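The data below hold one chain only, encoded as structure tokens and taken in the form predicted on its own.
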Amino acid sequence: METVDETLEMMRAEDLRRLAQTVNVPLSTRYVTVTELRGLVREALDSLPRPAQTGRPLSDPAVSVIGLRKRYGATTAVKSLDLTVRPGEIVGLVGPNGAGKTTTLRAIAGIIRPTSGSVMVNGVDMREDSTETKRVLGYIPERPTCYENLRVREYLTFVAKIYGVPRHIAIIRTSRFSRMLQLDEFLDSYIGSLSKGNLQRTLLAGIFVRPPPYVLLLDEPIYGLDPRGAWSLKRHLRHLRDTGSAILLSTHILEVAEGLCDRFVIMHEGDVVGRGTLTELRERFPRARTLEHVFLELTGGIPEE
């Protein structure tokens, strides 16, 4: 990721002026060239205490699920799931529609209560202190929703305040991630007017406006993004993994999972039918060349031509 100086070099004049006002560059000197304004902002930033660029390291494992079971009436969505995600890895939760992936993510995020079993996030039991665990959690649902009457910039500012991000850092990170996620032109748009892809980008920027490491629970995060947006997100997720975040990514797009995840948990009809790295899974099925082949073998066999 870019340094603060690199981000300043790419910030628009409007955002630089907003940042200048926040770090108390005198009004009389604000109406200068963009290059001069960057220099003034740098001087002001250098005079401020340097906040931590990252939070405390995550517990290991960052996510621990034991015996998770979830019933909806007569239907058992998840039967008995054991799962761990450690800092520094991306785990792919893969399976067909209805396999129990979304239910699993919602239970880990604390949105629904399991029928039985336990969920620990960053060393804390979700049943005992879900507020504390949510300080490190970032959750993107498959069907994203948000505050429709807020503008994108207002939402990102609101999230930064909730997590105690200093205003000048929030402005810098908003600029960085709105550019990375191609949100620049939508910052002053109402959330209710956004397409699904741009809404998903907004929610991602809302996670990234606070410093890592994170425990990320991402349900079909690539769906709805164009190729450039998908490439930028995958690159950033790899960076987060390499710097200590723990990521659980649910998808049925197997090419995405194969190219991004370190290991896999394969679900089918609420059960785990396979787990391990791609190499480990292929050892079970010597003829399998890809994750798609393994997946088909584990969920009913490869269809006959």
Ligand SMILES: Nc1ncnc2c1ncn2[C@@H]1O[C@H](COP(=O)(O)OP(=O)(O)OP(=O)(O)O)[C@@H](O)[C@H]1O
Contents of the next structure:
Amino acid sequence: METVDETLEMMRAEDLRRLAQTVNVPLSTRYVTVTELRGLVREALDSLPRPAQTGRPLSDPAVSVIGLRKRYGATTAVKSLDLTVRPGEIVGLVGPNGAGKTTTLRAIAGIIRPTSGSVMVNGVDMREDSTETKRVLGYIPERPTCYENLRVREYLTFVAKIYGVPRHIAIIRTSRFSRMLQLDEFLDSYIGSLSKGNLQRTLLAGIFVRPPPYVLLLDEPIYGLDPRGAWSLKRHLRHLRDTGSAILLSTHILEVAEGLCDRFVIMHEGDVVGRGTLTELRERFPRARTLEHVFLELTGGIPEE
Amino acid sequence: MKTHALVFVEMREVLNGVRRTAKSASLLGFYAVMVCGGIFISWVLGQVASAGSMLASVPVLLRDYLTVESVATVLGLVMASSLISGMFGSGTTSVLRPPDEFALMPAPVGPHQIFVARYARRILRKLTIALIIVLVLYPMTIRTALSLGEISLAVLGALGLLEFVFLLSLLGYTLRHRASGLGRLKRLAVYVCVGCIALALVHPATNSNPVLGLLLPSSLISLVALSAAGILQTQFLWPLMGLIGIDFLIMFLVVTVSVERGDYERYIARPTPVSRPTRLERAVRGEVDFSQSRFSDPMMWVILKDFWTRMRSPLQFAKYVSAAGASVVAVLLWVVFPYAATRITLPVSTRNLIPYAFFLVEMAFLHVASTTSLLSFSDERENIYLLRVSPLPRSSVVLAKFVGSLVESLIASVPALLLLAYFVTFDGVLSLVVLALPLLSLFCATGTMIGAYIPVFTNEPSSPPIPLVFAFPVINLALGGLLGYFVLQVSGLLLILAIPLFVLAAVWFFLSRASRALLNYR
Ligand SMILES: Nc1ncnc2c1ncn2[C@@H]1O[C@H](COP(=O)(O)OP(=O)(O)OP(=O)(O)O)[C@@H](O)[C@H]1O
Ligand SMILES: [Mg+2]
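Okay, that is the form predicted on its own; can I get the form predicted in complex with the ligand now?
Below, the chain from earlier opens the complete complex, with every other chain and molecule after it.
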């Protein structure tokens, strides 16, 4: 991952000026070159107490779900789900439509209350509604929408405030991740005018302005992203995993799951029908070569050609 | 600290919204129409009022009818019904929005903080509306005895009253959901409490009680309203208003502290039309064979689909039932007792004003009834694209929305109008009732046009831009006022020819605009 210096190097003059204002760089002259300003900002940043680039490590396991059950009236969306995600792990939640993936993710995010069972995130029961726990959570819903009358930058600033990220760190991280997600030219656009993929990128950037590690709950995160966007997201997710984040993502795109996830949990009609690494799953089904075959076997058999 | 950030971002969003709308030419057009039309109406009203010295006689007229008890009872009835119906409404979830699912619900902010921020936004919105109304009413003050201060106070008072009613419904909602977690006995106790509050709000004994009356918003507001209108004399106007403020604050705080996370789940589980495909939606997706249908016209399908989707809401059902009841009563009255003695007789001095007053009431009433046309497009929500890509001509879609809402609002309004006309009768009252058809046609056409424009300007039709919504009453009142003026002032053969022509032309114009708007959907 790039260092602060590298980010400063790539930063546009406008962002640099903004940063200089936040860290109170004394500007005595009317004109200053970008290079000079960069030096001044760097000095000012150095004099600040070094913020931890990363927060406290997550507890292990980061997500622990025991006996989760969720009923909506007569339908049982999730029957009895056990699931753990450890820091440094990407777990894929796959399953046919209506299997209960979204319900599971929402329950872990604390948006809906389980009918029974317990959900622990970062060692704390979600029923306790702990602010500290929520600070590490990042959730992307399956149908992305956002506050359409905000500009992208305003939204990112807002998120930083809500999560208590210091302003100068927010500016640095905004600049870094808007570049990574190819969002920088849209920073001043209204969210209501963004395309679907750029909206998705905005939501992702909204998570990444906060310092890691995270517990990420991503519902179809690749949805709507173009190949380049998908590629850089995947790369960044791997980087986050390697630096101690815990990631649970649901997806239908089995190639993505296969290439990205360390372990899989396969759901069908609210039940877990298979779990393990790809090798373990293949051992269970000698006929299956890819995740797709395992998936089809577990969720109703492989259709005849 | 975080609440502050939340409030700040709400305000910024509102501001940005205004900025965005101000940049679009067609919206500026709407603004212009709105302000000019509004000023025109209030100027006309000012003329009429000063000519008939109507306003001067109003307090005299009302003094005999209005007492603190009667006003308090009516207000209490409104408040009690909102408290009770609030228990079954969407309550505090109504402040949540779809992006909150990821942005705020899992974030380290509490539901009460979200509520406070959204309520602040609501107040800002209400104040803007108040400002616009006062601006529009300004010309009325020129020829009449009313002052700008009085008008502002009246507008603020009316909006404040609506806010009270809204908070009460939130209170009902939170009480119900807080109670649902309790044991049986405690739950019963809460319900009994709600019943007692409702009763106290309505009952004349509590309202006129010198101690309880000073706690109840119903009696407090009626006291203030009557003394502000000059019907009642009191030196305690300001303390009374302070008490109202305290009542309001208490309710706000109670609602704020009792907002809970359960709202998130209820919001997410709210029924969306998407999950239950209706007949047309299935037809558009090619899943239903309409060859068996008795109707061969696609327009009819759209109307039927709208009808059935609306019928799923209990409120709508209640509306049809009460409309049926009212029509039966109205027809019975007009046919069986055409000259009953119970009709209200009015002082001679005001008799020549009655047709005007009746027309104004009729217009206001029809206007309210025609709001369905405004909602006809935004009710579709995300499904709007289904209509857009379906192989229907745009004109059919627009016509269907128009005819559907016209029928709907005729059903909702005409029986009640007949009842009103029966009790406040005068020569030619029925000819004014007949005007309902041209008026409603006009209103529904403007509603359809504005409704069609809402999705052009926003992706979130649940909170349409203020000017768009305001354009609706303003255009309606201007056109209606014009029509009424001609009917009441001019008479003769010319009228019979001119009205249909005028109405047809206007309807055609509005609907063609609506059909244009469909082209511009995002
Ligand atoms: N709010 C709700 N009210 C009622 N039923 C619900 C609700 N949410 C989900 N369900 C039901 O629960 C089941 C699981 O839904 P869920 O959204 O979790 O599935 P999913 O695996 O995410 O599907 P998809 O792949 O289509 O996104 C479905 O049968 C759905 O109809
Ligand atoms: Mg899902």
